[in-house]
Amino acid sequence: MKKFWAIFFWFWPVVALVLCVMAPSQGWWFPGPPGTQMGERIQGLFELILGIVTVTFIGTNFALGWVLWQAASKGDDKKAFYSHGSHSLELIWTIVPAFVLLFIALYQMDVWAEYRVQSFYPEETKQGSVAEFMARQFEWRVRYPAIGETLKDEAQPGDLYMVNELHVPAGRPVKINLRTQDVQHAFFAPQLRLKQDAVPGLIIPVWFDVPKAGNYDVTCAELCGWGHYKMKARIVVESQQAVDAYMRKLQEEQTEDGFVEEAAEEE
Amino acid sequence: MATVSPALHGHDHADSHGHGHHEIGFIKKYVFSTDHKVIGIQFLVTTLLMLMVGGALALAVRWQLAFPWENMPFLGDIFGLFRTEGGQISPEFYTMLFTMHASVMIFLVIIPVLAGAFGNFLIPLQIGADDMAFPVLNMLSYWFMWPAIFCFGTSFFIGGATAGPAGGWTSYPILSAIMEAAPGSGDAQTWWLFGLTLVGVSSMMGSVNYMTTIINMRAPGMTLFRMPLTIWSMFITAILQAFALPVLTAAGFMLVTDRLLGTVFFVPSEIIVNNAEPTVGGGQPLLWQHLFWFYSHPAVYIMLLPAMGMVSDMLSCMCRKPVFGYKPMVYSMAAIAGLGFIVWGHHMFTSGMNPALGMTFMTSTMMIALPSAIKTFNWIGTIYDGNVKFNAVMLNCAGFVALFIVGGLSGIFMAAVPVDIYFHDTYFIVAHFHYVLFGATLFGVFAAIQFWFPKMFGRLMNDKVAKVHFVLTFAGMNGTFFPMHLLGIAGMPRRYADPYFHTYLEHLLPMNQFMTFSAILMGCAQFLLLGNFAYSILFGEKAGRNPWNANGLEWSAPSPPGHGNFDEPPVCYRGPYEYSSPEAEALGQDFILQTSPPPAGVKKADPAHH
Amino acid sequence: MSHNDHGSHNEHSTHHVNYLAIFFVLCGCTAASVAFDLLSFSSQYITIVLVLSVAVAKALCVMMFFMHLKFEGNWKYVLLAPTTILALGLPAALFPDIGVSYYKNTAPQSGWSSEMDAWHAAHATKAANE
Amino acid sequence: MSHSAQPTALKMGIPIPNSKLGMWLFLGTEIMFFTAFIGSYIVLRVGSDGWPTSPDDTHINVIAGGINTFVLIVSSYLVVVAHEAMSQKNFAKARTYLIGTLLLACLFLGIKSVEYYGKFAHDILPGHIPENPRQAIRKVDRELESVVRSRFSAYTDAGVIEVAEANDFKVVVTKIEEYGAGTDAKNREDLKASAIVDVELFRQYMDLHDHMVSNVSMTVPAMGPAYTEARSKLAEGEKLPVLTLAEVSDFVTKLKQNEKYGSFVAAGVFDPHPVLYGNLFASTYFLMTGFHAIHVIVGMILFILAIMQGSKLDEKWTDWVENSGLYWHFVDLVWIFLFPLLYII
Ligand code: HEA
Ligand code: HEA
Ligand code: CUA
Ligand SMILES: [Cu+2]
């Protein structure tokens, strides 16, 4: 009966990994490849943790279950090993994860910032943002400059508008900026594989670089009251020749029926 | 020590106290009680009860998300909990649901049930102490619960089932500061931000008691280093709690006024929410996040801690085994306190906080894996090679060790900046966090009762049906919270009423269904501890002082202990882990109590010098 | 509250301070900063540092002497080291994100300047006239 | 609790009294108390462009609280003598001691209740603040929007006219009059002079009115016809002249000086005065302050209960008084960086 309990111990460590093994082709793993270069290198440190970790995993449960085993192999009467511990094993099992982390903590550093530090940003996005992603509850409303224009952080007359539809040039970087105009939302894109907060108040500059033309999803990820969870939008990745005509159809539909000039009285 | 009869009024050394006390009655002795071993178990039948109503809505957070907007079972229709919604769950009450589910599980459960409840009666009995430091304090911090609970409640029924605190535990603002983010919010919210700070209050005045109580009210001979690691984890938890949380209450101030005064203090100017008139302001939302994790990061080693010492003091019992490096397991203890005030911007990591800052975070988050790291690490090197006892309490030990593994690894993904900005917000932290919470300090609490429940009431605890209780958890548990892994790998962001909106995640609602009933099993499972508890306290195996051959100090006194505690002033001679060491064999035993004279002739063995 | 231990007490409380010097000091140390306030110095900054250092200063006074810090073990450092650091630490590692401002603060009021500046002076005027 | 009755030379721990070194823990958790206010303040102040120091937009008083700083010294330093005299046994004396510091807390509560009046006669409360002109003139606006329904109230609440008719001036005096005919004479005047006061004042809330809806926002409440009349302009594309702060401001000037209704304006209206970060500046001085002031009003409840027993005061009561001296020394300190803070800088 004691060694069922060390086999316990050991049973569920497998059925974990097994489950992990079995979830890629379950679909119960990430929502397509990457979408981006920069979601490509993020889910690449991701399978380095993984890594990592998995190994970590592996050796304690296999310790655990492997001292339980010992004992419970052992005599009821047998006597415990009588010791306050060893400072050399401790030594090692410190020093030995430190490194582990250490590289960790540094290797990632690049990546995050060329994803946050703005003078790390690609060239091609410091000319300005394509749009204004402005969250609210509950729907994201992109703000794009009229065409032949750069986008204000004001709201400018000949600007066009759309709802829960972005669209983007592919295979360039391209920059957004994130806003809020009532609580804190979160843009996330999961097949982008990228996230950031809307904080009221500030302008937050999001890029990232699509190469494949095709829909994306992005969902609210920051809890912003009882529609958080129908906060969809979409990113249609594009053609630069498609987005030009978008925003040529965008400015007809907006002309045509006086939008314009009502949009902006608005802001 | 031969084992005396448990006395309920172990009381035959009245006149070696201070004041011969005469009868006091019922209400005195049960209810306002200032002795501390009454408020510890007042504490630990709250927290149970608390733990049920948490866990209710805990299913039904599970059932939403497995038969979403489906009418619930039982608490729909029959209890009526909200039959106007006819038994279905709105967005809204959705978010109430996982709101008060969290607070509840936080500020009414683990916090009070570690410091609270055997904080309250540890301390004292593990260092040889008659009472705490100011016994009365004492009673007010159990009392400034139930104000606490009654402001919760308030929070939660004030409005039915479509108004109530909207903001999550976390409470960012400014949807929690502005009425109008969150129609119907209005009051439940201020009441919620009340209780969070009665919650507050009562664990303010518990770690101030407990601090001065370890500093100064120890047997003699009790040395710091001679303490049991559940006095140091309390101790250390109860400095955590004391710089930590005044923090937090003064940020709570600061929301109930930005709702009710009008302050600005997290609201940015000319926001218009909801239609409203433009806001004035200058405030900045972000402060409110620093501020409340600059209390919360702490506060989840508050959780933690005490777990991690009593685990210590049990596993050390139940391998008969000393604990494997004493020492470093106080140091990394310390280190996780002291790495803890420093690591709480990871939970900022997307905020828009500043890029350098996350840097530095997330440094300093994979640094307080290396505390956490030794002390998994000398776990295991304490049941190495012991003679293990293959009992419930055993069993939930080694199963804390199991699942705080996994808490603490998935913990490292989140800590790498990069990685969190895809998982911030997705069920990977549900999984992390109910993985340490639930399954590290809930499983070190299912062990602590059994294991101290014979002090507390002079009778065991069924050790077949603890045993099938930790089985059906232990599934349960990793049924219903591994899956959240996958889930959150897959995207699923937390806090949805209904993620099935989003086509990319329609195809894992057979999972959740999955994961629900494995809830389902676990939270049944929880009668079986609940019926053991009670059925033991009257029926069970009556216990001696010392069932467990244990050495420390509580073990010396009756079970359970009289007023005072002690038959006489104990004198502390050693380490709490001298299992199976020289001396004790020399008594031709595998233990010898912390209150035994050194017994001739044996070389004296004290932790304190390896 | 607990009134025992009484046998430590008495020796210290009997520290011979002479209270009515530090108390003298301290209404010094406030003299001084209203002079500071009023002398209006080329810099701001200079008024900043002068009137904090005479704060620290006072609370040193009345940390060291009224509440007997100077008579007391070591205890003292082992509590306070810590506070003080957790109470530096927390306004200095909440200034990089809240001080200023990474990414673009919208503040809108700021836009307003230029007429602000019209209606102070036209204000200052008014109240002249008055 | 007197239980530790043991041998004392085998004493664990620190050598001072459970009860001062409750309360000195406490004082860390105090401390840290004031540091988040204390920091959230320093860092928003840094982090605003802009912050309201001239006395004319904050009415801080630093004479005032040079006064009051004084006055805590005082009683620290009283404090710290009546301790003195607790532990030479000196009871009688002591007392005295305690109830000067009573005094001095009462005196400095008193200076600061003048200070708060002072930004109460000015709304500079939190929230109450206009930040630019804009809201200068929208809150004139709401001001005078509710004296004027605060004056047709009394119509209303009468039965003379319904709510809906209120909006319509022209209605409502030929209404009051009809209603004052059942009444007497003298009544029946009074009304009608009112009556004719009260939509004066109505027409020049709607003046401003108009352009407060012409200019600002379309969420204004509607109220009468100009209101309506006013929106069919805008829709037309018409637009009325952008009104700016002085001229706002004379306005309310002028109304007040009315000697008809000037009085109501004036009970109702404040003086336009937009202050950049004025809320802020509010929030996180009545924020300091006023905990400061509850600490204050524990403090001289400690005293209280001291001072109360009177002459059975006696050495069981010098803990009690050291320790509440030490909670005093604190609150005193908290004054002392709070006065640079708040009333320097
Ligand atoms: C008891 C509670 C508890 C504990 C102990 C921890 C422990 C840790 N937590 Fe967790 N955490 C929470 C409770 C807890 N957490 C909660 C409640 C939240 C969510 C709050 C909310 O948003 O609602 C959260 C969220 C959270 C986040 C934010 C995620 C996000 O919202 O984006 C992060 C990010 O870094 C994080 C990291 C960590 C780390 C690194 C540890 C480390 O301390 C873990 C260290 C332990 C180990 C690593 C395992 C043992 C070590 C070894 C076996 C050695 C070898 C290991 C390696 C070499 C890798 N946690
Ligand atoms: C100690 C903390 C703790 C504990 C123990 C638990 C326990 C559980 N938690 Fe919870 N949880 C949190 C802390 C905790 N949780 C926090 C902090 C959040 C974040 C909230 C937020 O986002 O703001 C959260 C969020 C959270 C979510 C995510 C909601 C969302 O983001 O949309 C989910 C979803 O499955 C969940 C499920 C569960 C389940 C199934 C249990 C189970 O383990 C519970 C099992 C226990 C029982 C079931 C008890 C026994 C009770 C009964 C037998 C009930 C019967 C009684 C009656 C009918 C009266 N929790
Ligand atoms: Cu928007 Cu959640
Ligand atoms: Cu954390």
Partner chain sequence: MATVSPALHGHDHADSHGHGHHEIGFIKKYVFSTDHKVIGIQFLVTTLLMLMVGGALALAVRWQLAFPWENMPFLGDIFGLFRTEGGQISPEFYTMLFTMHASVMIFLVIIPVLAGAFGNFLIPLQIGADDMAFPVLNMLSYWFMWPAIFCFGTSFFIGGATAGPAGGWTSYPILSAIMEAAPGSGDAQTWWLFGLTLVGVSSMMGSVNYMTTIINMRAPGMTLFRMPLTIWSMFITAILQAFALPVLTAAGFMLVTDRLLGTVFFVPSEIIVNNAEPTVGGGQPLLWQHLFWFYSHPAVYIMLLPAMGMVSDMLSCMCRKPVFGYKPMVYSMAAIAGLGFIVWGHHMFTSGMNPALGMTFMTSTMMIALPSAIKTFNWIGTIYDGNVKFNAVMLNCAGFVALFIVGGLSGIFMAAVPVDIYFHDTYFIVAHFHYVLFGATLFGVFAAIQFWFPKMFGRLMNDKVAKVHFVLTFAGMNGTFFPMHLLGIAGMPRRYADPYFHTYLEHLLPMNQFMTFSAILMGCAQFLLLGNFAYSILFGEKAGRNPWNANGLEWSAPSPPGHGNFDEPPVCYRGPYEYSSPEAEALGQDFILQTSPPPAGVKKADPAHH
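Numbering follows the first chain given and starts at 1. As the structure is a computational prediction, the values presented were derived from the model and not from experiment. Compared with the form predicted alone:
Two rigid parts of the chain rotate against each other between the two forms, and of Ala72, Tyr107, Val142, Ile204 the one at the hinge is Tyr107.
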Contents of the next structure:
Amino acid sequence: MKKFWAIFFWFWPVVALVLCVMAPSQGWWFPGPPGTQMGERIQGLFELILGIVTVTFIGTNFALGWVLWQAASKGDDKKAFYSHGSHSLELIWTIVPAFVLLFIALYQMDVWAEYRVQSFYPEETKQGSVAEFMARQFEWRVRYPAIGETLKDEAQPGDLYMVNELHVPAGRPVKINLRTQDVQHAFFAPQLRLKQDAVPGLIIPVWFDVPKAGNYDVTCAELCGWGHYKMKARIVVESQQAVDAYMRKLQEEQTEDGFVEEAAEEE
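Could you drop in the structure for the form predicted alone? We only have the form predicted together with its partner chain so far.
If you are looking for partners or other molecules, they are not here, because only the chain is given.
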């Protein structure tokens, strides 16, 4: 029984490692490969940090198990050894984590600069945002500029609206303005590996480039109230012609007054 806790601390790292190896084949990992080039780079950062954390977790648990095993293996006639600590050990476990954190901070700078610093955005996105993505309890409200117009920060009379569905062209960078109408929400597109908090009072630009047409899920990743689970939307990526046709249809639907002119009576 003395060695139970040593085995206990050795057991869980093995279980965690086995589950991580099984995760991709069982669908417990990301939902498919990254849908964007930026998503691939963000996933690379995630996997780097995951690898560092995994090695640290396994190493510390096995070290703890080894100490417990050694203590349990000693006879009852041996006296306990008391120590006030080791300055060398203190330096090691202070400097090594600091080195690791500094490495991560420097390694990720170019990725986050391209993703978050507007001066590094693709040139096409600097022409303006294609839509406003407004989070509110509990839905995503999409506002497009009128056909032929540019998106303004404030709503304009000719703006077009949709709920929980954003249409963008495939194969070129697009930018949206992320906002929230009430509490803090979080825009999360797992298939694209994109995540950004929506903060009250701020207009936050988010850009992405999806080369492959299809539907991509959007959820809220911030616990925002009782209806948090309902905040599901989708990004519809299609050809530019399809986007233009969708915008014309949206404009027709929102300007339709319901009046049908009767055909003139024949004389």
